[in-house]
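There is one chain below, alone, in structure tokens, taken in the form predicted alone.
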Amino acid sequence: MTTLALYSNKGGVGKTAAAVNLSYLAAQAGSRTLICDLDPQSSATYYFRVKPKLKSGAKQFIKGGKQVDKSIKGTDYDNLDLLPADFSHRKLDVTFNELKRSKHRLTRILDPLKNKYDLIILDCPVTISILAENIFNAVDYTLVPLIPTTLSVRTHRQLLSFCKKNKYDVSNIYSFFSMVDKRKKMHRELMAAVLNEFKGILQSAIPYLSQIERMGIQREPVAAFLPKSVASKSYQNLWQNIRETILSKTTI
């Protein structure tokens, strides 16, 4: 059983699209998969045509147990369940901070679910706070979409610096290039520079394509409604790369 966070401390990097497509591809490959939407914007929940609502909201969510289990919804796809987001997730930082062992509360919430699934994927909000530390403690690996732009690379340095300072294992943090336009010289140059500077960069890249933007209209993974498209093949390549590079270290 493996837990994987799709996380970034920068917004607009294609994180949720990756979480949705990777969870779909994992389920299609036969893994019992749960995608947990922790983002109060609830985009992953929206893509799967589920109402963004938890039973009793974040108040019961942080307690874990049966209320969380009751909130899990099936999707239109075999082997794939969803723990929806709730707008009250915007208060998770404050709520976690008020509790004992505040950096390990998410671990307690997810642990009972691990016997039911082969893979749990977290779609995480943009944060580098106590919620982020809960995420780092709760998951086996963190996967970070990285746009080849100056600001995206800068925030990735900040993330790695934060993790090292707080003694989180950066060897469990992997990145992949997202929203890539290889026609742009800056993208090509920054990708080469990033490969020289950082470890844990996966070989597969997700291009900037309108096919991915159509997910908001279709409300389903691009790998489902355009399975032979360039976008779908990019996510398929990324999923295969993750299986070979990351998940091969664990049992799924």
Ligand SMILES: Nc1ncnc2c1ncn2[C@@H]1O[C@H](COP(=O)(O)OP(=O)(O)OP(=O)(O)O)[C@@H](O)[C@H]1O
Second form
Amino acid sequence: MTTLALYSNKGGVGKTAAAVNLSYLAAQAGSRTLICDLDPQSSATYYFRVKPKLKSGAKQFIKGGKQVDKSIKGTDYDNLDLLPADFSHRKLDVTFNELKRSKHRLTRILDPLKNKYDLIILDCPVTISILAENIFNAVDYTLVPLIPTTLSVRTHRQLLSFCKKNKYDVSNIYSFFSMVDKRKKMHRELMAAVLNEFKGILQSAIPYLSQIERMGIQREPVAAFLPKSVASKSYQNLWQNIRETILSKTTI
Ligand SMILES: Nc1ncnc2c1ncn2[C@@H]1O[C@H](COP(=O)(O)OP(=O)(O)OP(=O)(O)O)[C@@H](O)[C@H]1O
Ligand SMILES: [Mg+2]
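Output the form predicted together with the ligand next; the form predicted alone has already been displayed.
Below is the entire complex, every chain and molecule, led by the chain shown above.
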């Protein structure tokens, strides 16, 4: 079993779009998959047409334990379950901070779910505080969408330096280019510079495509409603790339 976080300390970079499509593709390929929506915006929950509410209650979620199971919903797709977000997730940072072993609370929440799934994907909100540390402690790998822009690259540098300083294993952090527009010279130049500067950049990139924006209207993974599209093929390639590069040592 593998846990994978779609994470960035920058907003609007394509975390949710990737989490939703990758979890769908993994499930389609036969892996028992759970997507956990940790973002109070509840976008992943919305895409899967589920109500953003935890049946077990926010307090039980924070405590962890088997009760969290009760909040898990099926989706319209085989092998794919969703742990919905709840608006109370906006307080996760503050609440974790007040508890003992504050950086390992998410590990406790996810551990009882691990025997039911082959893959757990977390859709994370923007954070670089205690919630981020909970995420790094809870997952096997962190996957960061990187838009080839100056600010996005600068934020990635900040993340890696934070992780090194706090002794998180940066070799478990991978990135892929997101929202790429190869017609832009700056995108092409920055991609080359990034490949030069950072390790763990996956080969597959997700282009900037309006097909992906349509997920908000369809409320489905683009890989489900336009399976033969360029967008769908891009996520398929990314998933293949993740399997070969990152997950090849695990059972999935
Ligand atoms: N490759 C893409 N091409 C075009 N639009 C995209 C692409 N990826 C995502 N989008 C759109 O950009 C917006 C932000 O994407 P998304 O919600 O996936 O980012 P995010 O990193 O999860 O954002 P947040 O930090 O708010 O959680 C959405 O409207 C989405 O439809
Ligand atoms: Mg998001």
